[in-house]
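Next up is one chain by itself, shown in C-alpha cells, the form predicted on its own.
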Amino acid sequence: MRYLVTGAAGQLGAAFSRRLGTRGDDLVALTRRELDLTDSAAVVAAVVAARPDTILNCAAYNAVDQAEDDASGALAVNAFAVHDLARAAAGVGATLVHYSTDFVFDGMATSPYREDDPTNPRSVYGQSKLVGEWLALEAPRSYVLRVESLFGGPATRSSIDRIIATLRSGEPTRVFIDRVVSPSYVEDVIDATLALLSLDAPGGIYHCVNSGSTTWHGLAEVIARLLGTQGALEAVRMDDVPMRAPRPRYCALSNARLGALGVEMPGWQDALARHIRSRD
C-alpha cells in the first residue's frame, strides 16, 4: 500500500506519517512547505507523481476566527484543493480519506450527531469545510472521517494539550462549563482510519472520535485528575468569551457508523490517560 499524505506538518499529518513510517509502509509525506495546496496544477503533479493507492488529506484551514474575515482563503484549502484531490485520486484510482469537524453542524441538538443528520454550519470555517465533505465525496472511492477537538501525536498544539500545560503549570484555567465536546485522540483516530481501508468498508461520511462526550470543564477535571493536581480551574460560559466565529455549543458525535462495522472507538477519559502517558 502506498499512501500520500498531505499537511504532514500538521497535527494528524505528522502523527499519520510517523505511524506508517515506522510500519515500513511505502510514504509520500508532504507538507504545506512542499506542496501548496491552493495550486490546483502542483496537487493534481503531486498526486500523479507519487500515484499513491491511498491519499490522506490531513491539511486544513483551521484558523475558526481568523476565516470570518478570509473565506476565500479557508475556502481554497477546506473545499476547492479537496475537490482537487478528488480529481486527482480519480485519475490514478486512489482511495480519498479526509477529514472534517463538527463545525458542521449547528450546535441546537440535544443527543450526540449522528452522519445523516442535517448539517448547519453557523460559521465560515465551518460552511468550507462542509463544502469540502461534498467536493471529497466526488471522487469515486472515498470516505470523510469527522473528527473534533483533536489532540495528541507529535504536535502539542491542541486545546487539550493547552489545559495540560497550563493545570502542570499551576495557573488558572478557563474552560468552558456549556460547551459540550467528543474529543478525537489522533492515534484512535488512525486505527479507525486504517481499519476502515482493510475493511475495505462502504464509503461515505464516518463520524471518528472517542466515544462519550463531556464539557471541557469536566475535561480538565479528569486532566487534573490524570495529572495528580488540584488545578485551578474557572468555569465560563462561551456567552462570556468574545469570539469572532460562533461555536455549535453542543457537539457530540455518535460513532454509531464505525461501531456498526465493528470498528469500536475507545472512550475519551482513557484515550486522556493514554495521552497523557505518552507525554510523561
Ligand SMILES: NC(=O)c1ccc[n+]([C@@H]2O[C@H](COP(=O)([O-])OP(=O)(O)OC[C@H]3O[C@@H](n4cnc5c(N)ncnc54)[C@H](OP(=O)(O)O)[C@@H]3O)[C@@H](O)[C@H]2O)c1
The other form holds:
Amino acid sequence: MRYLVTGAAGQLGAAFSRRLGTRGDDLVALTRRELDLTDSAAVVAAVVAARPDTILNCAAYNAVDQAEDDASGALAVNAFAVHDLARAAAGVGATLVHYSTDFVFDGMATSPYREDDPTNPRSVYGQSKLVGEWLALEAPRSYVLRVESLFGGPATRSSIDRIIATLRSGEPTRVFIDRVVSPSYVEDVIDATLALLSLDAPGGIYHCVNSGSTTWHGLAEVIARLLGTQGALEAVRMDDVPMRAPRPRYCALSNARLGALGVEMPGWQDALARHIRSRD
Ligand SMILES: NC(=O)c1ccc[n+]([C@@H]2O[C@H](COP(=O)([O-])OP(=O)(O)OC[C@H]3O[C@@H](n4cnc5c(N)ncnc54)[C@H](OP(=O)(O)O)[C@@H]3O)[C@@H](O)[C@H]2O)c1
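Okay, that was the form predicted on its own. Show me the form predicted together with the named molecule next.
And the full complex, kicking off with our chain again.
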C-alpha cells in the first residue's frame, strides 16, 4: 500500500507520517511548503508523481475565527483543494481519505449526532468543511471521517495540550462548563482510518471520536486528576466569552457506524491517559 499524506506538518498529518514511517509503509508525506493544496496544477502533479493507493488529506484551514473574515481562504483549502484531490484520486485510481468536523452541525441536538443527521453549520469554517465533505465524496472511492477536538501527535497545538500546560503551570484554567464534546485522539483516529481501509469498508461519512462525551470542564477535571495536580479550574459559559465564530454547544458524535463494522473507539478518558503518558 502506497500512501500520500498532505498537510504532513499538522497534528494529524505528522502523527500519520510517523506511524506509517514506523511501520515501514511506502509513504510520500508533503507539508504545505512541499505541496500547497491551493495550487491545482501542483496537486495534480504531486498525485501523479506519487501514484498512491490512498491519499490521506490531513491539511485544513483550521483558523475558525479568522475564517469569518476570510471565506475565500477557508474555501480554498477546505473545499476547492478537496475537489482537486478528488479528481486527482480518480485519475490514478486512489482512495481519498478526508477529515471533517463536528462544526458541520449547529450543536442544538440533545443526543449524539449520527452521520445522517441534518447538517447546519453556523460558521464559515463549518460551511467550508461541509462543502469539502461533498467534494471529497465525489471521488470514486472516498471516506470522510468527522473528528472533533483533535489532540495528540508530535505537535502540541491542541486545546487539550493548552489545558495540560496551564494546569501544569499552576495558573487558573478557564474552561467551558456548557460546551459538550467527544474529543478525538490522533492515534485512535489513525487506527480507525487504517481499519476502514483494510476492511475495504463502504465509502462515505464516518464519525470518528473517542467514545463518550463530556464538557470542557469535565475534560479538564480528568486531565488534572491524571496529572496529579491541584490546578484551579475556572468554569466559564460560552455566552460569557465573546467569540468571532459561533461554536456548536452540544457536539457529541456517535461512532455507531464504525462500531457496526467492528471498529471500536476507546473511551475519551482512556485516550487522555495514553496521551499524557506519551508526553512524560
Ligand atoms: N484540530 C481540531 O481540533 C480539529 C477538529 C475537528 C476537525 N479537525 C480536522 O482534522 C483534520 C486534521 O486537523 P489538524 O488538527 O491536524 O490540523 P492542523 O494541525 O491545523 O494541521 C493542518 C495542516 O494543514 C496545513 N495546510 C494549511 N493550508 C494548507 C495548504 N494550502 N496546503 C497544504 N497544507 C496546508 C497546515 O500547514 P501549516 O503547518 O503550514 O500551517 C497544517 O500543517 C483537518 O481536516 C481538520 O479540519 C480538526
